[in-house]
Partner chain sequence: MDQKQRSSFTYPPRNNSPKESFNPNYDYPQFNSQNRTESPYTPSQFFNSQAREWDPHALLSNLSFLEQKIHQMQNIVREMIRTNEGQNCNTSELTAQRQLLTTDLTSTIIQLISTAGSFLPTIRTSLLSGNAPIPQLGSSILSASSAPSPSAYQPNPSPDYEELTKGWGENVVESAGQIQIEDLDVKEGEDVGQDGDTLPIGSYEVLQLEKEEILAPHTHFCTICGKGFKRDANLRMHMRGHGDEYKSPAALAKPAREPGSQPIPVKRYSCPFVGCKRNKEHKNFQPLKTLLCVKNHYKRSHCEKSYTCSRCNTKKFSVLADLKTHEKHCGRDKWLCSCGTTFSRKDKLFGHVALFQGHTPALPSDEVKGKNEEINDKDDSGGVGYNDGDEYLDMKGGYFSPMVNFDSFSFEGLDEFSRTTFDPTENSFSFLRSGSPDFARKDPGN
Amino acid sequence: MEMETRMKKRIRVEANTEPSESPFEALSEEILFLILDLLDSNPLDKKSFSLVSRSFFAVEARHRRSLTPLRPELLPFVLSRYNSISHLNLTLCPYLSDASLSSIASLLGPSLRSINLSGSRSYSHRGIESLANKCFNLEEIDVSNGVELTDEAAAAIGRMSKVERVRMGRCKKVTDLGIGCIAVCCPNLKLLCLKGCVGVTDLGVALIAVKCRKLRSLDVSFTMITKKCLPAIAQLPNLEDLCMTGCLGINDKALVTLKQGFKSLQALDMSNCQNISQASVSSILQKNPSLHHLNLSYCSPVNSMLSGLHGVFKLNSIKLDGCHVSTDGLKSLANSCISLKELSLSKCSGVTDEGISVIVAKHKDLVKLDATCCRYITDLSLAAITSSCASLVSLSMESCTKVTWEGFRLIGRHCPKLEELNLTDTDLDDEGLTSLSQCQNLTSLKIGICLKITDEGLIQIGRSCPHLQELDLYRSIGITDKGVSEIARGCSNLETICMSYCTSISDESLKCLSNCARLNTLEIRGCSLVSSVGISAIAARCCNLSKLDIKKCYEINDAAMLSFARFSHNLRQINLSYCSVTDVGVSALASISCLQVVTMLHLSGMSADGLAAALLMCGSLMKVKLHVSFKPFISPVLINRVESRGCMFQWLNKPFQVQLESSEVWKQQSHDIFVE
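Let me have that sequence as a structure, single chain, the form predicted on its own.
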């Protein structure tokens, strides 16, 4: 009786209580759009926003303009909710059928302005035709890596009359016929990438140049073009960027046809063009006074070319990677390019202290310098660089083995504006690191294979460089948990860290790094003290983690994989070779919906049946690296089925290796190989 009375009172109270409206419902759509504009790029933030209320859910769908789906089979459901999408990125969908593209075309129609299919396969010209028929406002399409696409696909792209940007890199079966369809039907074309389209010749490229007069960017790298199409290209009135990397048909006779010069060219890339000489390049440069960026990497000796830059007053960026550059050549460059801001001499032979000193003395406003593997420069070069270029933002001196620890101490004292610094494989020590801590704008610091640095120097970086986003400590064996913990405390914006073969690193480092919420790349290969405890802390708290290398972390087992399955919904790439993971862990890993690249070599606890089950379960895989010993035990039918979803198998025959090579031995062997 008493219970019945209570129930009646409760019913009366509920009946008299009017539902109170959420205060969020009073916010206008305009205000909610402004809030969404201010949210971080992390998709989880917008997902949390949409779960506040029904109106927030609906507003978030109307606000979204770009989308990167993970599973093609869910596209109809996703696009029915997000039907205002204008930019669709399908690079994470390896298998994409014509039916999928037809569904996209029907659901998005005229609202779609840009689509990226560069990571997808299995579609044909029919799918592109569906897009052309219904998405008539398309301005940009990327079908790069479509190795099976033919001229019919190019013809379908040609029917997109409003298209302005087309990327067709490595579409090897497309010929001049297909390119001709694009040329004739796409008068608004502003960007065209034909990199690696080996079926395209002078005829197709010349037709593009004649018909597409608005073209601003053209990439014909690694194609079969010769001098025949260059006069037409030179007549393009708006061309700003021309890339001819690796075009073996381009020689001196071809460049002579360009003697009239380009009217508006700003960037020219002739890297890996092996059949051009200094005289012809110099004549081209003198005819293009508006040039801003020049790439002559891996060309023939460039010293005489550099003396022909007197008339190119606006040239501010030059790449000479892999060339032989003498001191006289650098002197010519210093005297010719009055506006030089960026210079790349990576792997250049012939670079000396005198050459570097002349360059930096003439160009005190230099902001970017790459001297990677210039093994003849010494402290004198670094003294000249630091005393002259106070505005330097990016500096790379990787493997400059003749520069001593005394030279590196100058960087922090004189280059406070540095944001990117690469001192991998150098003589850097703790005093040098302490000096570098004065560069408080550092966002990227690469100090791998620096065997003299310890926690003492790294602690100073952690305390003074709060903007650090990338840190490379590869094989810097003096680093322990103490130094990494200070980095984690002081550098909360850290996104990428490599501690591979830092053998003193343990779970303590990972527990501290788990506080870096933006961490997306973690490499701890060969850190044998790390266990599932530490890596599980990363999984639970670093929701943005997308790339993980735990090869030869022998104490990591199934418990870590179960944590990843529960928390790491953004994990896309993992290497767990040599770990103590069994079928249970592999199965858990396969449940991660966006996992794309997996390397599993020498997993003693994984069986053929466990592997087969995981392959069937993980529908998003794009590449799997396995030991060749598994191949006979996996059904060919299963392999074909997984490959039909867009996944590529790579069977490796690497022998089992337990003992870790010491960093000192490894470094000496690397130097011996270079000398040979």
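Hand over the structure of the form predicted together with its partner chain; the form predicted on its own is what we had up.
Chain only, nothing else included.
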């Protein structure tokens, strides 16, 4: 049967080529390459291109440089077609054996420049060794999340002598020895990420700093390093980006005693380093005039540090999330920096209108301001911001409950360049929303838990913000089908929409939204009016859909799952808890070849056998969340089997809860938390 179909195909192809009068054939390869260069934005365009003719197909194959395969089992076929791939992203292939890596190595050989293995856990050092042996032009490798990788894997990476960028976050079994191999054998290393490599200590990091003098970017977050390796790091001549998040071993003494060094440092991330103080930060700032980005989030003594700042710094961006920042601190920050572009005061306590005003008055070029949970700021702050920062692009004011409609009106009137706006959990109403619609460049609008907004405001947004890509209406219960359909009509670029617990939403909204062909994320949790009809419409027309949350949409049943299985070949993540899906639906879902994360709690129609069959069938699974009551019914052999393919089980014990809690209550709760 297989043979027959193939023969037919061939005959058809020959029949096509015979006339050869097609004008496409006249186009030279260079021209086709130029066309393909311009087709980069949407992956589907290239697929359509390659379907034009055989020569287009071949040209597309030759042109393609980067590839993100969805199904590892087709890799040999795909790679023999695309044999000049230089960037291979395998994050969607959780089951990737050493044998497949060695086949990739032999198929691509020297043309491979970059490979990303961060999504897979099933390969070992032997696969990396075969890459090292055959792909000697490899410049970039990402083996993050390889929690089982050992020093031998690191040594194999060390054998790739041309490698420049190595990311090995969370490789917990790698120790100094492996890092030492990389340090000695990769003199060209420019970027190294050791985030969460808990086996790595000062010795390994210091050796890296001694041997890899070309290093530009180093991430040693969440490692056990102490001050002992800092002098070596400080001597790196080209280091531009240093990330030391959560390094509790780094203390004041280490930083203060550094007489010189970090000459080229531009970005420093010291968030969650709780053992540093004002003295060390100001000494770093004073010694490094080139420092542009500083992250001091969740470092407790930031306030005293800010007051102690003296001198002039060229900082562009500073993050002080989660710290106590007083008005005086902000004043001295405003005075000592020349030109701030980004300021993050998210969850900072002590931020007042005066503080914000001082900052924005001094730094009119501010592009990004994050004032999430700064509960004391009012319309006065917004007046200051809007009057001086005309170039503001991103503003986040989540849970700033004292801001009123007047503030929102100012935003709409004075910030035409605004692209990202987060007003979640504020007192936004239709009037405010209508004035916000003047920001016509908005790409991301988050107006969740704004209980006062209705369709009226949303319609204005839909009519005047055509570039909107992300819309969050979480628990904004005033929204109905009318508003959503206006959005769907006006914002055809929409990629992400969250309408969870907007209980008035029905199939009508989804039918309208199915016009947004780029939609990839849809959250309609708790929209109990939505049925399989609406969701099937989405499935049929939004072929980019990759994340879907339909928890507590009780009306959704197997029919929706079957249409997903048929149309949604890009679905990666789905939550279908509480849906009326049975074994049939689950196994249909399992046939989606790139499905990675599934949450299936309280599916009344699903049996243990159906679940077992689905688990076996769906080879791409990375994470499955199930109710703990299923555990005794699934054979441990099966579980082992699935786990060995790179899947992780999470057994939850959430109680069955049908009733939705009211959104007002939720908002009130959040109030209480913040008032404390």
